[in-house]
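Encoded as structure tokens, the following chain is the form predicted alone, with no partner shown.
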Amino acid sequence: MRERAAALPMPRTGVDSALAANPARALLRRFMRNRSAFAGSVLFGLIVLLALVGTRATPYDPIQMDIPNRLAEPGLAHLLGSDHYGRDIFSRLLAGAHLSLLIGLISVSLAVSSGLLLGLPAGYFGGWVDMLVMRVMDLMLSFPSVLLALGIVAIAGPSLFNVMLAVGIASVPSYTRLVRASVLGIRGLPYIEAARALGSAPLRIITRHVIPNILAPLIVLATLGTAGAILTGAALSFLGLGAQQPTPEWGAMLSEARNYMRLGWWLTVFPGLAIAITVLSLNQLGDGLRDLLDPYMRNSP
């Protein structure tokens, strides 16, 4: 009797019943309980807010030179110091925040849209479509992503737009392979077979049944990929292939400051911290979303 009683399900409490009736509330509760994900979302939200108001709230003109105050140490006049042209570092970091986020968001949006356009037909239809798409992806994966982005920028020319384009193209294989693998995992499930039996067109099945069920891993990869895109964009700008002077982009700021490191430590420390904190916040947010959207983690206590 004791073993039989132990096998019976425990009755739901009022809180558990409310959460079961409201999945969005349960999802928010799990997110709030994940400390790293919550901290990452708050930190990234603050960075986005600074990026939105940075161009209008800068205490100084981020590109206006002030030679008499060049290499000023951090203080009341210049909160984070000034560079070798007398430009305020804090103002340039605020103005450059939206550029770095723009690199990540646009390049990842390009990669996600391309991955959907290529991975959906490859996974759903198979055959020669799958073979053609995956051979092209294998060819692109034969080059390291950074090297591929370098080659694209070298051909197209150094500019911020070309960096976004290059980083997005270099990231396409990862998203295409993820979409294809997700579609292969669900295209034979009963609800897909039922939709086919009812006479639904392939386009309708893909848009209404396939895409909604592959969004979870795609969102996680896009969040983590945004951090990588920001880092790659900063690396290309550091090499002189991205934003050109006097554009206040974080990677370009590091490139300028490397010749003045002995004269002012703040020239490299603060732009480097800005990149590191942004990438860290996105990585923490991506890890939290993975735990929340993973169906195996979703059923864990």
The other form holds:
Amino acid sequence: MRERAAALPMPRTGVDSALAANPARALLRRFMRNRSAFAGSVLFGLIVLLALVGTRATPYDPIQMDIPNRLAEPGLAHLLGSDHYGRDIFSRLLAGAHLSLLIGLISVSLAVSSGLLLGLPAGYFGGWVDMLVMRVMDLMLSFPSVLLALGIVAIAGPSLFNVMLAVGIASVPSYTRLVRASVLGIRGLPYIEAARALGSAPLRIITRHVIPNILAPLIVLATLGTAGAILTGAALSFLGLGAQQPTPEWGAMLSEARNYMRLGWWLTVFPGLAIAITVLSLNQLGDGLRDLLDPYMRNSP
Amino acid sequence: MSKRSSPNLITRRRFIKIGGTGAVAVLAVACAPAAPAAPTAAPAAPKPTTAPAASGAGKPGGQIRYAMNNEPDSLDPAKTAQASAFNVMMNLYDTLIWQDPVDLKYKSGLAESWESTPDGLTHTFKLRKGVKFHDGTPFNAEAVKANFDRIVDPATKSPQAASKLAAYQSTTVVDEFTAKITLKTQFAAFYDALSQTWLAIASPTAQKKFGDDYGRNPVGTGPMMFKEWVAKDRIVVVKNPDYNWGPPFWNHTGPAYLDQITFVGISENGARLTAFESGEIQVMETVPEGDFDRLKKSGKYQMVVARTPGSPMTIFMNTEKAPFNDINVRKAIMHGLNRTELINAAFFGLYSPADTPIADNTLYHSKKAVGMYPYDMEKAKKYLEDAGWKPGPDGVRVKNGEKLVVDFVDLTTYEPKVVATQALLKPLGITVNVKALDQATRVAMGHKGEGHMFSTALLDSDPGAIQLVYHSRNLGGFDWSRIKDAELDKYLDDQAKEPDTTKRAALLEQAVMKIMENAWSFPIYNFARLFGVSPKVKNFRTHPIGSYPYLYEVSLE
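What does the same protein look like in the form predicted in complex with the partner chain, given that the last one was the form predicted alone?
Zooming out: every chain and molecule, the one shown earlier first.
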């Protein structure tokens, strides 16, 4: 997809000419018609809403132990049951939701901005800048990203913030490569040449003409990347490198619950589902956005 | 290290290295369990935690599979320090004397009788006649000498047995069945040492024959004979038909009931549980507490809580570091942390609360320190106020702008204990950071004093073992509270040499009182090992040290 997007000539073609009067509304309409994107965004919107609520109020105190009511089955008192310390799982999931989203958001923001910072000059100027940046990226890509993140956290010490940092750093190369490839694809196009002929400075060309035209694939990758980042973050927390007790981070909850999984299915199932649903919604959204923004796929159902 | 030894035990090898004197055998436990006995009306004598042998003959025949949580490194008692090895070796070997699990007295084993000189330096053992090793070698005084000389030989590099014989000078063969052992210095725990399988007598012929491979081809005099060891899979032992020299407190004489025992090492809790519940194995060691509770409630199994002697699971508070350099803060913790609630929250109420650094089922346990620090939130708060820690805006106490935050460093497996402590100390205005780490890291942090709270238990039949965590020579080692007290050192040094039991008990009591009065450590709960036993297995009971089962007594229905 990356290559195709990069090799694309001028994306605006005839099919939408009737709607060209209001491109934003046209995009929205197409978005609504795309079931995957719509379902994904609704689901993700709901999760964001719950996360916002969770930072303010939860049915129970998420870290309060209640030994007499430990391992309560899901029911009216405890919607999703209680864990081995009697803590309400629903409250913990709510209270932890924003952490997972933050892991995704912060690490991807870090990766996107670093990707732009490195990929734009590499693609636009080429030469030794390109050479230098891309060899470093190749070096980073030679490690599996989870391993790289693991190494970074191991050195920086276990904490949620370090996990965000590590996941972000580990995904910098893919964003850099995407940005560079996209820039290479449009660098020689007439409108860039025109801008250059008019005497625009490189910085202006990059910010005014290059960035807006490479955003589409970047948005798609960032959406899918957020899902990946949440998963990696949960994995690192599962390994005890992320959130520390008693923070109800989903990966950490799953990790803690696995020692008690024979005592109640709800201990592991719900944190697992929470991670799965969040990742699924983002993947659906990302897929939908790709369908919308990739002109080659635009006319396919 | 962690690969070779059971993950929940501090390796004894390390303990011994740091322990120095070698007067004690130590198996320190990362954290642990205890029996449901209420310690209120403690009897004068330590409470036996193993039931007397059931009378009535068992049915001979049959075999069992026994799951440990790791595979031993060697079955040579001189060359291993692992609990899992002890477990297997107890069936293959005999010791000169045995400790009775009920009255805690020493009973005859390969030695029929013994006497010592009043200075405690010379011990003469009359050996049992007619005993043969599994390879046919006759047992005699020469065998005793050969074993003990081999253990103390530096070339043997004994990780555990040599420290038990640190005071050993020589063995003289008086006649074929009389061995005289001479010690260099007085050693109060000598008989205790002799009763442990680390000092079991192996066949000198086999040791010569197999050389360095002896640990994989063990030959003893015990009720079971080694048959095969399939690496990473199983160790099989079979009945010794000639056996008739067990200690008097066992439930029968003659050969063992079982024809065969297969020991398997399964380190993953889930896999071990599955094998046990599917009936593939009949005895399971180290049942996770939550599952112990579940299996017990199912009513389908015999669930055994086997108390271990030594030191209870204890929280050590780093006295060199603020805020624990202030005795008031330490006392506040000891009054403010509800042990019963902690045991309920973290361990499903399986263990009993502990009161003193020497567990109530151990020799020379003293009642004097019992009940010194009852749970009392108001008292705890007052101690903190006195120390200048006032409630802050977010509920956490502050003093001079510093928040009352402490790091509790412990093993990942025992995170529940730390999490429960965190929750239980929160109402007091103390924030506990959970530092759940791997064994090597957390031990290193304890040794360096990086952190405020640490915890461990000690497993030993001799209470002198506590020197390991309280003597100042172990500063930089397991003296995790970082105590440097000349008076306490003296009590600990003197008791190690004191041959008179009454005097020794008094010295240990003084040491215990000193520790408790200064709130140097906080005994939390009595350690125990948790077994799951198939209902078909009869007469399952455990040895006093480390709660190893007497599989000799076991029969099948």
